[in-house]
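Take a look at this one chain, the form predicted together with the partner chain, written out in structure tokens.
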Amino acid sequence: MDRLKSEFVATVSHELRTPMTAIKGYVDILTMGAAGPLNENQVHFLDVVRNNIERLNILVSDLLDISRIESGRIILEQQPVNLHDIAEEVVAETLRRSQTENKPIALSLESQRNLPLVIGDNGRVRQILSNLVNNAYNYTPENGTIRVNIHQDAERGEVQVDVEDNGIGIRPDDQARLFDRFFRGEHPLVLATPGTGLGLPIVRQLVEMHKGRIWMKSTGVPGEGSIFSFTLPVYKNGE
């Protein structure tokens, strides 16, 4: 059944990604101004469809993955994993995205030195760190401050990693809901920003498929922001 399903959503998925590409290339193209140039209220419009776009291509990927993830269609590609090396390549993306929609945001990584590797996919660990540093730079307003450390828990043989803004936060009361499927906040700034509620989701699963752990904690206080932490098993020889 489970597979019929992930099938049932690998197709639709496909069948859906086509005309979006038709839709989003075809305003892309008059955006750019390839077609003819465009009056104010033109611009607005067609950045208006763009953005939903955006959302409904979001929202295809994270059903896609959710169904893969709980399917069990998903099998990690499991090799030694340098956390730092990743989370650079996180904040440095983060930090174009934020020079290119011009929202200054102060974002620093911190990493222990001689931090020990984790064992994880690659792929999918990028995936769990830039899914939360994501989640902080949206809501986090700007001139804002985001900062990823990364240290070693040598008791528990684990890798923490800690991303934490001095955004919205999240209010005491969405806390216990937070990781539940298609579960968003009621925040303007939540409500703002593009996204399906399926993105800590589908973090969790993959974190908890690498054996590693996940929390948050938050006053709930705008400003105060929020914490994200998840561990990953630390790489032993031979494994």
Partner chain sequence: MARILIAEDEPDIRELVAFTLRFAGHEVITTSNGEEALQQAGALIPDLILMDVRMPRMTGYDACRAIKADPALTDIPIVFLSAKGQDAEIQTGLDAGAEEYLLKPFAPDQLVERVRAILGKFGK
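Starting from the form predicted together with the partner chain above, please write out the structure of the form predicted alone.
FYI, this one's just the chain on its own, none of its partners or other molecules.
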């Protein structure tokens, strides 16, 4: 039954991508004025359609990732990975989003000097960090702060990444279920933010596939935020 469920989810998710791509393409064409000039209301309606297509795309991508992970079809391309470079890209991308959405957020990156490389799949490591930083952005009100800190844990042979924010935090009652599939909290900002409840479960499984660890801390008090941390093994020559 589990195998059939995973195959069904993968098939349906894959088939959804074709019509969504077509819808997005025609929305873009209409927005450019290919069918004639648009008034303000028409532009607004097309923006609503585009935003909902993006929500569907996120859902489909997450469902595909979950089904691939469960069926063992995700194979990591292990290589030396520079966490600092990936973090710089993710922070820069989030800053651009902040400017585009006119939501002021202070983002900073602190990284230990001579940080060793880690062993991992470059694309999947970027997915892990991007998800955590995007969550921090989504659940931190404007004029908040997000800090990414990267340092080595020499005793464990790991590099640790902390993503800290001063957002709404996570209630203690919700923390045990945070990495469960489809779970989302009931804070108004969470309910107002598009999401599937699959991002953190995917991140946890990807971290564990890299033989890393992931955890979080939060008092649950709004304004005191959360800290999400994960580790990846240090790259050793010959691995």
